[in-house]
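A single chain comes next, written as structure tokens; it is the form predicted on its own.
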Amino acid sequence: MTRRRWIADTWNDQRTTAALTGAQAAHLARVLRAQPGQVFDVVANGFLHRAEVSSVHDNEVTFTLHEERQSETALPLHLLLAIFKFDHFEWAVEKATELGVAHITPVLARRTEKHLSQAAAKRVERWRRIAHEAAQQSRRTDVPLIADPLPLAAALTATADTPTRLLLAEVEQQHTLRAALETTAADETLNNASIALAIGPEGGWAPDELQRFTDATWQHVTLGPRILRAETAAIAAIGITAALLQ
């Protein structure tokens, strides 16, 4: 039987003990009724351990960490995701986390609705909680970094050193995402290099934003002839990238 996995909130420098606090501890203590001596998988500082419950309280559950276990690393993929309707955006964050994305930067695009742009900063902590829960559910050993929302210019600056930068653009009809990734793989750099992938808002990127990407030497690519919702495009693109990285 697969052991339940938790991502620790705190741990000591030697990684011999770790603890869950707050809502995680309350759930484990009150709902799952954990008892000292029970064994779980616990991730501490990105490392996976077999762990034994040593004490249980409503606000803290502590573990003794035993042997380190083998774990997979995240996809070297930085997703620039333009902000769109929050319920759809949150679904995209959850699924991107499950698929292994390492970093998500919410982007304030020109066509992001004004009220969403204004409220985005207050939603970041919720997005981080969603990513944390999705990482735990999907048995990741890390949680993707969810950056504070950034204007496009700042997001492009933050990814300027990423070796492979790909923009999904509705106006691009020829160059596919798969072909771009296969070309990179042929250069024997794909498995060792980070990839940045940009997904636009509802209505797509504005012409001046497309020009910004071009000026920043992003390669424009397509997923095919269909017009996809932003969250659908994000998940399809991550799936294609993940398949070619394996």
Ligand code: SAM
Second form
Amino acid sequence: MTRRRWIADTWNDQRTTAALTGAQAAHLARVLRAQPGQVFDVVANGFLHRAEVSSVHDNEVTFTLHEERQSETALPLHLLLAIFKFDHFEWAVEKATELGVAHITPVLARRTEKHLSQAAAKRVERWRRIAHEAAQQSRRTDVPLIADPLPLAAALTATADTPTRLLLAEVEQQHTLRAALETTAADETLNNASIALAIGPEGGWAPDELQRFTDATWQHVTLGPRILRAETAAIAAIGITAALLQ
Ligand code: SAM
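Switching from the form predicted on its own: structure of the form predicted together with this ligand?
So here's everything in the complex, that chain up top.
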């Protein structure tokens, strides 16, 4: 039986109890009218448990945690996602979460529209909520880390230790994402290694940014001859990478 899954906001050290608070608690208490004794799947500190509701209040729903259940791990993927129109960006955050990425860093790219760059810091909490909801909905046991928006130089420093770093570049014509990943797989590192993928904004990466990636030894890769919207490119790239990681 597929039970609804919740990612707990708090838990005790022994992981015998956990709770939802704030908007999650209000939703479970008022909209879903949870009752003590109901059984759900609850993730506490990254561990999946069968759990029974022990008390219900509008601002807190508590659970007694029972046996731990087997759970999957996130894809070892770090997405550097240039900030683009917020509705499209949020769609990308939601879908990337469903597909299992571990980490998303929003990047203030040169061609990110100015008003979006200025508003980005205030949107991060919303992006984190979207990721949280998408993680629950897709039955993940973790929520991807959504970093604070960073300028490209800082994002490159933050990913300098990631073993495989791939820049999705619409101007690259030969070197495909698939070939780059297969070469990495041939080195037998792909299944264990983290992979960073960078996706540009609506106007693409500026020439000096492409150079920065090159200087930081990122491989430039293509998804084919068509120019994809940034969010399409992100989801296609995650899908291809996920398929090769299986
Ligand atoms: N500069 C382009 C233009 O206006 O013609 C469009 C950039 S595209 C909308 C946004 C981002 O999606 C790119 O920076 C790149 O990261 C990714 N992208 C789109 N199509 C791609 C392709 N065929 N191969 C690799 N990346 C692609």
